[in-house]
Structures are given as C-alpha cells and as structure tokens.
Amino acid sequence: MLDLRRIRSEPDAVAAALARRGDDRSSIDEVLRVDAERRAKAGQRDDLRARVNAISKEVGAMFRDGRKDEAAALQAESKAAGEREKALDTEVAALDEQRRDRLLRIGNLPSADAPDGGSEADNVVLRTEGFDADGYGPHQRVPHWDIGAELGFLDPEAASRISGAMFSMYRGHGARLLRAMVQLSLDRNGDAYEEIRPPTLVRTDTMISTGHLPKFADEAYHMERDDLWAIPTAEVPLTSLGRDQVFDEAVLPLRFMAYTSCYRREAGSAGRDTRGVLRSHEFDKVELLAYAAGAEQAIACQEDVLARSESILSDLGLAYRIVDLCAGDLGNSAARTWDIEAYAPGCDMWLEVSSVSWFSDYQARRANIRYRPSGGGSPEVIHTVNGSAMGWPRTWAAVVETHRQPDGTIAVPKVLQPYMGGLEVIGPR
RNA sequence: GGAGGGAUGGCAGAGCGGACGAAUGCGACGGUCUUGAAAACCGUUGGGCCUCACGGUCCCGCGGGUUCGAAUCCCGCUCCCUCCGCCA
C-alpha cells in the first residue's frame, strides 16, 4: 500500500512512477477525490463531536452542582447533535473503506533502479554464471521428465491419479535428492536467518498483508468453509509474523527463513510448462525474508538474499544468469526484483527459480510493521525483502539434466552427498 | 464437540456511568547526588487522523445499542486460556 499522504503530496510523481509500470494515473485521481471528500466529512463530524462532548461536560459539571433543571436545553441541543454526528459518521465510514479499498489495488512504485520497460522482454540480464553454450554433452540434453521415467524418481501419472493435473510426486532417490536440496539451503542460511515453520493455512488479512489479495484471489487456493487460504510462498506467514508490531531500530534486520510447501491455483497457465515439474499446484520452496529499517538496510538485506541463493546454484555445479526486472514485468508488490534464472540443459530452457524483491514499505504498511528509530522520534513502517532461498523442484530438474552422465546415471553434486548419506551416484532403481 | 474464565499503555495490573488517555508497580529515558557506578530522590515516558500552528478528534479485543455523557451498562462477533470429550 502506498503512503496516502505521499500521494496527496506529490501525485504527479506518483502517477509518473505508476505509469512505468504500466498503470495509468485513474487510481490516483479516484483515492484522491474519494479522501477529499472524506476529510471534509470527517471534519465535520469531529466538530459536532467536540461540541457533544463540550455539552456532557457541562451537563456533568450541572448535574454535580445541583441545577439539574438549567442542564435541559443542552441535553437536547448535544442531542440534536449526535444524530447529524452519527449520520456523517456512517458517511466517513463509508469512504474509508472505498478509500482503502482503492489504495489496496494500487501497486507499489517501481525503484528507479529498475530498468525500464513493458514487458518480459525489456529485462535486463545483469550477468551469467558458469555457461557455456557448446559445454554440454547430448546425454545432459534430455529432459528431466524422460530422466525421471527412465529412473523411476518421477510419477506424474499417480500424482494425477491422486490430485489431478499440475501436480507432481516424487519417488525415491528423486524425493530424497529433493529432500537434501532444501536441508542444504536451511543449513546455509542458518547462521543469519532464524528458522521459522510456520502455518501454511493462513486468514485473509495475512493474505491482504502481503499483497495477495484482494487483487490475486483467483491465483490462491480458499478453504469456504473455514475461511483460510493456502499460502502462495512463504514469504504470506513470514511478512505477518512482524504484523502490527513496533521494533527496536537497534534489532533489524531481522532475518528468518522458511521451508514450506507453496499453494498456486495457476489459473490461466493451464497448457504452459505441463511436462515435468516447471510448474505445479504445490511445491516446496525455502524462503529468505529479511524485516529492514529503510531503504539503505534493505538493499543491503536484498543483496545478501541474491549472493546466498547464488552461492547454493554455484555449489551445486549449474549455470545462471541474474536478470533486473523492468518496470513493467515487476510483481504488484516489488520495487525492485532480481530473478535467478538457472540453465536446465535438458530441456533447453533458464527456468526461474529464485525471485529476491525488495518491497520498499509497501507490505509492511498493509501489515502495519514499524520500527522505532534508535535517535528517537515516532515509529517508521520498516521495508520487506524477500527472495527464494531456492524454489525447488526447478532446480532440481536443472540439477538432474546438468548431472546425467553419458551411462544415463546421475551425479549427485559433492555439497549434497552428505544429506544422501553419501550417495555419490544415483542410477535406476 | 461440551462447560467455564478472560481480553485495559513496553510489561504487570487497577478502574465497573461524568474531573479517565486512563491509578499503581516494573521497565525505559533525562536530571540531582557520586571520582565512577549502584541506591535514593525529582521529572519525562503510547498510537492513528485532521491542522503551518493553536488545537480538535479517535483508540481500554472488534462491531452495534442505551445515554446529554460509556473502559465502565446491554447485544452480537473474534481471539486467548482452563477443564471434559474426541483425535494426528
């Protein structure tokens, strides 16, 4: 959510930063005119307020003394006076809510920094790791969904059975790997990140925190009948651990990490990236995300995201490139993002699987999460950061393809053994 | 699922129709004293909205009602706790 004073303040730079992502400047102009007409409502009402309560202090003061009869007149006129109150009362009510709900469709203002553009394709490859176009052999150019038939650690077929389309299972060897890759990113990232398991199951105000809803309801799965929502990423349960909370500027950046299982209904991606695991109702993802005072600490905290997800993609032995998004293609909640992409060799594709956004104070004032500046002075909304320590089943098939060996066996990468209790080589079953 | 209890400032906890944004204690901050510290003493110490400001207004879980006036009375809801039952 954007600062409504901000907008009040300067809504040309507002509209201008809106339109680099492509949204036009009616938003702004309707939450403007909607809070004009609110404040002079609510100016109102607070007056005949004052005078309500001006008049029972009087009365009060009368009714101590003993002149009850002289208190008449006053309670009819505070009387008379708190009707009209209550009735612009309902009225400022009601342009609250259009108010907010206006402000909560309003995505965030795109950071200078990120480049410009409309589209996917204005992104901005910013730089590739460890790729060799010609460096791979024809036994890694086969697909991870062929690889995982051939040796039994995929079976799209009973996760179909079980849940229908877009839904996968791993078997064996191929769940274990799985496994060993999320333990290798939260040993990682232990150090500085707080490990956090949180609900997956989570209410609407969560989801409104984060920015979820009420512009993505359609992308999330709802349980009616209890009215919960299963979380999207983990960053939904992590962005409101901190909600309406005020913290010691001297605690930040606070930094917690998460494995979870992630909930996405893809409506409208059904046909796209079906073979193998690319994309999937449920998957398992570790999340970094990182509670910053201001934009200094959080650009920082981003940074920190990106080299950690980068040093696991470089320990496990696979290319990638880092790519700025533009301001057109950012997410509704971003200011800036730097998506990891790594190369999967079998099928020829650089498959996102890490998205390290820096939210500037957007989520946090829907979540309402302050921090007291350590100079004093009153609370300021701190700034999210958040990033994939790694979105798994991608990288698992960009492991399994770049690790075939010509004997179709796969290498299992050094900084993984010890979580396969030292397997070296995974072969069919 | 059944029965009961509770929700007040950073925390603990009083208040149960008017002078209450709210006693008191703890904590935090500033000062006096001290070579320094502790102790003691004095003082300060929540947030939102409107306003250049003065000031106004709102917030005692949330929403409604009664009243000239509600933290306090009434109704509904949510959450938390305890006990019983059931259960991974």
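Positions refer to the first chain, counted from 1. Every value quoted in this text rests on a predicted model; they were computed, and no experiment measured them. First, how it differs from the form predicted on its own.
- Annotated hinge between the two forms: Ala42, selected from Ala42, Gly328, Glu282, Ile55 as the site between the two rigid parts.
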Contents of the next structure:
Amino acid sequence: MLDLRRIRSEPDAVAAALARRGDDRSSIDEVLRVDAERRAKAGQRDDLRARVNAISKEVGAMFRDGRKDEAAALQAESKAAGEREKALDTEVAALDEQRRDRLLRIGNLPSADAPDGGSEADNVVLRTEGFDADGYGPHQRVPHWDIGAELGFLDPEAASRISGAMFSMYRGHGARLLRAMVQLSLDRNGDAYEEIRPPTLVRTDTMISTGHLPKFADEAYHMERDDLWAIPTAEVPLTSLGRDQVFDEAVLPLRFMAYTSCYRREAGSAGRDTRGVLRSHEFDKVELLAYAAGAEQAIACQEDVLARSESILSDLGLAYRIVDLCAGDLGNSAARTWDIEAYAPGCDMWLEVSSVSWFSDYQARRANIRYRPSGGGSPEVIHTVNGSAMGWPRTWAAVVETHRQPDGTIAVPKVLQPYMGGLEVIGPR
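Switch from the form predicted in complex with the RNA to the form predicted on its own and give that structure.
All you get below is the one chain by itself.
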C-alpha cells in the first residue's frame, strides 16, 4: 500500500510513477477526494466533540449557580450536538473504509531502475548463461509430456480423473526427481534462511498483506465456509510472520524459506501452455523471503536471492537467462523484478522458474511490519524481498528435456544423485 502522506504531498509524482505501469491518475484523484471529505468530516466531528465537552462544563457550573433553566437549554444543545457527532463519526468510519479500499487497489510505484515499457515485449534480457541453440540433439527436442508418458513419469489421465483439468500427477522416478529438487533447494539455502512450514490456508487479511487481495480474488481458491484462502505462494504466509510487529534494526535482515504446495486458478490461461506441467492449478515451490531495513539492504537481499537461484540452475546443468521486467509488466506489489527463465529444449521455450522481487515498503505497510532504527527515532516500515528458490514443475520439465539421452533415458544431474539414492540414470519404471 502506498504512503498516504506521499500521495497528499506529491500527487503528481505518484501519478507519474503509476503512469509507467500504464495506470491513469484517476485512482490517485479518487483517494485524494475521499481523503479530503474524510478529513473535513473528521474536523467537524472533532469540533462538535469539543463543543459537547465545553457545554458539559458550562452546564455543571450553571447547576452549581442555580441557573437551571439556562442549564436545561444548553443540555438540549449538547444532546443535538452529540447526536450529530455520532452521525459524523459513523460517516468518518465509512470514509476510512472507502479510502483504505481504494489504496489497497493501487499498485506499487516502480523503481526508477525498472526499464520503461508497457508489456512483456518490453522486458530486458540482462544476460544469458549456458545457451547454445545449436547445441541440443534431436533426443533433447522431445517435450516433457511425451517423455513423461514414455517413461511413466507423468499420469495426466489419473490427475484429471481425480481432480479435473490442469492438475498434475508425478509417478515413480518422476515424483522422486521432483522431491530431490525440492530437498536440494532447502539444503542449499539452509545456511542463511530459516526454514518455515507455514499453513497453506490463510485468512483474508493475510492475503491482503501481500497485495493478492482484493485485486486478484478471481485467481485464488477461496473456502467460503471458513473464509480461508489457499495460498498462491509461500510469500503470503511468510510476509505475515511479522505482521503488527516492530523489530530492532540490528536483527535485520531476517530471512525465511518455505516449501509448500501453491494454488492458482490461472484465470484466462485455458488453452495456453496447458500441456504437461507448465501451467497447473497446484504446484510445488520453495520460496525465499527477507525483511530488510530500507532500500539498500533490500536490494542486497534481492541480489542474494537471485544468486542463489542461479547457482541451482547452473548446477542442474540448465541454460537460463535473467530478465529485467519493465514497469508495465511488473506484478501489482513489486517495485523491481528479475525473472529467471530456464530453457526447455523439448518445448523450445524459455520458462519462468523464479521471479525475484523487491516490494519496497508496499507489502509491509499493509501488514504493519516496522523496525526501530538503531540511531533512534520513530519506527519505520520495513522493506520486503522475495523470490522462488525454484518453481519446480517448470524446472523439472527443463531438466527432463535437457538431460534426455539418445536411448530415451534421463541422466540425473550430479547434484541430484545423492537425493536419488545414487541413481545416475533413470528410465522406464
């Protein structure tokens, strides 16, 4: 959520920043309109409250002086003023809700370092690692859904029978390979990130804290009976670990990681990339998240998450590239995002396997997470950073396609072999 004080003091600058996202200034103007009305009514309410208090003292003095008739007249005025004060208080509360609702629907301000642009086509490829378009043999140009069927790694029919369309089922060595990747990621990052196993069903205010609500309600799974939401990413519960808390600056940055299943409706994606495991309503992911004291520390945390995710892809023997998202393609809550895309030769596609984002103080302002500066002064809102250590279904697809051998078996990357019971090659079950 944006800082209301900044919207009041720099409305043109805020509107200009939002214009880089492709948003017009109507949302800012509406916040200012509601805010001005709220402040005016709050002023009237406070004046009436002061008048009621003053009348109360005058009435008391009149009764002591025996001026009962005058006191009765003032009491009537006080009653009318009190009733109007209560009505205004109700109107102020309603305007508070209106203002908050409008603020919750406004996206974050893009970082000045985010490239300009209006869509995915304007994203900037910062660098590409390990890619040679001519370096893949015909045996690697087989899509993972065909490999999965051939080796018994994937069972889409059973998944559809059990859960419906756009769910995945891994079997045998396919399931074990997925689990090996997850464990590698947890072990690799356990040196600096505290492992958390959070709930995967969360309250509405937990989803609001990260910006997934109210704007993206249609993309989430909601259990109406209990008013709980299935998490779209572990970023949601990890961000709220510190909700309504104040930390000492000396303990920052705080770093957390979590392996969870994640749930997304993928609204509007039907018919697009729906074969295999590229788009699924349920998928496994290991998430890294940090609380930081200000922008400088946050950007260092963002760079750390990026480096850790890159190292895993490199050790898995995958080609990948780093993409700097333009302002118009940023997620609603992000100020700056670097996507990591792994190349899958069978699909002949660059697959987003990690999205590493700095959210400035946008999420923490919603969640009310602050820190006490070491040098003294009032608590300040922390900055949050998060990124996938790896989104595993797409990474799984890239590994299976990249490491397919001419005989149709899969060479297990050396880094995964300890998690596969020493297996170097996997074939049909």
